[in-house]
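Just the one chain here, the form predicted alone, laid out as structure tokens.
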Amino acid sequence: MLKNLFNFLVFPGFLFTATLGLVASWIDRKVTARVQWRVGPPWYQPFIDMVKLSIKEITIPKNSSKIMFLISPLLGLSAVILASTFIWLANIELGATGFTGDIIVVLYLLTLPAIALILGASSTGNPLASVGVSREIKLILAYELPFIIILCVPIIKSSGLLRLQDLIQYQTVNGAILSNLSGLLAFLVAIFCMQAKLGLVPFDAGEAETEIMAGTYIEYSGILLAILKLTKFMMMVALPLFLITVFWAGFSIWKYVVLLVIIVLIRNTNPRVRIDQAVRFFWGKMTALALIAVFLAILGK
């Protein structure tokens, strides 16, 4: 019991993943600043930002559903903590943890932060938040379809393994899933889905500060806003780690750095797309590539 609590709250759960997420957000901001010929913030700036937000006053909209408004950020944070704990344990305690079907549970948990944000923003009654909610719902419907399809590739290649640790062990013996054509195509689709799940440019229409004044985040302040931002930063750790586990034979630092660099490059080299363009992109090109990858996996390619 104490070990499980330690895993969830300290290592490799909340504190460990939150720290890595804040460092990852600093790297993102620093690289973005250098691309724009700015100096960028010091390494400790994300930590200071969390402290400053946490001590600010919480403002609750007058006509909001107060319970939903307050609970939603905690729901999203809890989901990403659980997901990251499952994924980390699968990588660092081979043979000791996990259960059959945990890949499906993690997939569900990684979807909950976006759903929690939708619930919280829709409870505020703010019209700009409603626009952000509408966009966020459409975006989820768009990227979740190809994301679920491409997860069939490692399951097919491994003859039906549904346990994260089993997938790592399979790849240790047989090579990484992405080392073949079907796995490579699936991994490519997964990268774009990851960018959308993180809500980063070019798929940040739900937030879009220059258009709808932060959209889904507009009514949040104080520690609630800090929790929402921390959840997003932790997703910058959990999502790449999930893809590395499923497609790339398990975690190593250089693999995570590669994915983090890709995230930053995509963010800094693309303009924001309209929500209809995002839906067409995921339901069109990405879904087609995902289906091709599954077909090739069935053929053993």
Given for the second form:
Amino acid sequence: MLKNLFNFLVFPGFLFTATLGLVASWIDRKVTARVQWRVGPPWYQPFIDMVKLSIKEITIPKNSSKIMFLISPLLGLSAVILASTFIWLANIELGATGFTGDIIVVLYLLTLPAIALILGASSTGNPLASVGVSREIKLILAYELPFIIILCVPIIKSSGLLRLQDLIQYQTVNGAILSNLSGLLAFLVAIFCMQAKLGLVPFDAGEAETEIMAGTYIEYSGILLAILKLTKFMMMVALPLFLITVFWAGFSIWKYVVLLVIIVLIRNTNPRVRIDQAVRFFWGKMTALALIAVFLAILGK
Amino acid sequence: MQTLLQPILISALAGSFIFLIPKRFRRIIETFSLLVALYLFVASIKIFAQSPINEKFLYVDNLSRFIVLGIGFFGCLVTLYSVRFMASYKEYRSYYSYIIWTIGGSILTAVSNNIVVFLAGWGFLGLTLYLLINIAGPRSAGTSKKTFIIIGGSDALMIMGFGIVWLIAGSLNLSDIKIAIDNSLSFWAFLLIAIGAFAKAGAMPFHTWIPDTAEDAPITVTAFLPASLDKLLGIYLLARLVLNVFILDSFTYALLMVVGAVTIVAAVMMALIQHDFKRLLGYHAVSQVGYMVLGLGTGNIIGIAGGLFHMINHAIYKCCLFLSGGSVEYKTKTSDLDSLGGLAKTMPMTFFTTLIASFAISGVPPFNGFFSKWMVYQGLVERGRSGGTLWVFCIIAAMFGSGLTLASFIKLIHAMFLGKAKDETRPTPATRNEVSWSMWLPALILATLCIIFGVFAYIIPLKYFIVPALPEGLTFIGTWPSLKATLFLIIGLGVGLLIYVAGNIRGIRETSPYIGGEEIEGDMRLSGTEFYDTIKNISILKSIYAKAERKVFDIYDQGKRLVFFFIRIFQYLHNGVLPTYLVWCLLGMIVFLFAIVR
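Same protein, different form: I have the form predicted alone, so give me the form predicted together with its partner chain.
Okay, now the whole complex, with that chain kicking things off.
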């Protein structure tokens, strides 16, 4: 129990993932800056930002449901800590039992931050936040379909393994799922789904700053905003890690950096798509690709 | 024997006795019904606690005893809720006696071993359902007729199915029958009985009565019958068939899986676009049946356990949702999502119960709905281990269906509790309060159960209800340490709170919502019902939705069309002109003569 508590709070859970997430966000900003021919911030900038946000004033909109407004950032944070603890533990302690999860559990836990954000934004009573909520939930529906389909590929390939550490073990013996044609296709789809799950350009219609002024985030300020941001940065660690675990035979630092750079590059070379375009993209092309991947997996390719 | 018969008899007598009490003694009627319901609950606990009984006609085993417990429990809660809710209805006296009868009839159905007794109880429940829907007055007449025709028609098919069973097995006792589905006759027997179970539980394509009932009947009736009791009984029958009465072949299992998967997705897609929250909940009552049928259709222990567990869970959270929805309707006098909003502040208890139940139904960990869905998914994966490809599509449908469920409940919560109300329906000081305790308490008990059944899933519901009812050998493929994970989720919340305290939490200031410096005006609101218009307008879905709204997929309307077609032919012939009839007679005689003489 004490060991689990340590795992959850310090390593590899909250503190570790949060630090890594802040560093990842620095990489994101730095690469973005280089793409745009700027210098970019120093490595400690995200940490300073957190401190700055935490001493700022908090405003709460009138007529909002206050408890919901205050508690939803915490819900999201808690869920992402648990999810990342599960994924990390599967990677670093192969024999771990008792305090782990399987693919389905992690998939559901990783949806929780989005739900929490949506509830928090709905509770503000701000019409722009409502627009953001509407887009966000449609985006969830859009990417969740191909994401679920491609998660079937490793299950089919490993003939019915669900536990994360079993999947890693299977991949160390039989080679990464990614090395098959079906796995590769699935991974490709997964990258796009990840982009949308992180709410980054081109799939950031829900928070579109220039249009609806950060939509779902619009009423959040101070420490509340800091927690929301932190949750997002932690998702930037947890999600690539999840994909690496499931498709790429377990964590190593270079795999993570590769994925992170892909995310940043997609984000910097694309314009924002409209929400209906995003829905069509995921339910059309991506779902078709995902289905092809599943068929190939069934055929044993 | 006596423990079984006594509650059934007492409910029959008490139900009739209520009719004798003069209508003006409302308090007496209510108190009496509440006492009877409480007695029936205690009796059902007694039945649950007893070791299995096997009489000739009645029979309690580990499967039926927790169904009985559920019947007593929901009966008691709904009666408590009704005391306030039904006060405004004129026919409250008959309502209570029908409810009491329904509890007794359901217990009879669940414990009967003899097929004839079973069918009698089952048919009686169809009748009380019809009568209960009619309580709402003339506007529900069409719906109650539709319900009665669908339920009655499927009951007729079921009787036929049981007839075939009797023909094959030569016995009327369910516990003695074991039929392998290896020829077409036994397959038809299974299918016909399963149709009865599908119609009762509301699986596609026999589901169309549920959304209509949800919209028109008093909401307590929906919470009581289609949402909880009918699910318990329908799925109980199906589980009985799958586990004891029949030995299914792979085709039949596949059929069940397809029915389940189609039900999940199709019904939830309809729920997504509804504007009336009662109808929306009604479609979810259909969609969730899909998970139960899917679980039973996997044919392995974990899947069946998941299906049965989902049945209890569904009864709990759907009953909770309907009761909470009823409280909202009671306060605001409307069930139209477009005009509601902002109730989270005025009805915090109802908001809490709805939120928990919505999380549970959408499969958000760590609530109970997640646990049982997770078990159903594992059942599907387990089935996949022995080959076949159908399970892949079923698992995709089930998981995506869960996402769609979440989406439609986000809409519901936004539209009812969080968003902004229309000006004319904004709560006035008179209505700005919570409903009385007798209305929120049942919902709160159910919401608490949602949490308990999810967090302590291994220790309480699985251990006492599900595992004893099934053959040995329940093994999990995945891992979900529900208790520990919840504990850590709470610790995570605590960590967040600490961060709040460390930050500048005292410097909170209230501001008006910011929309770029503009003034917010009254009509600047998004109710939530328009959330999914983008999806509704996708070309393929658009035509399907249009067809669904014209009731093309409604088996009742299609049946009606067929019947009217034949009626029109006969109407044409029966024109009341005597010479025409004579000509027909003459023609008939000629044909007849010709046939004989030749």
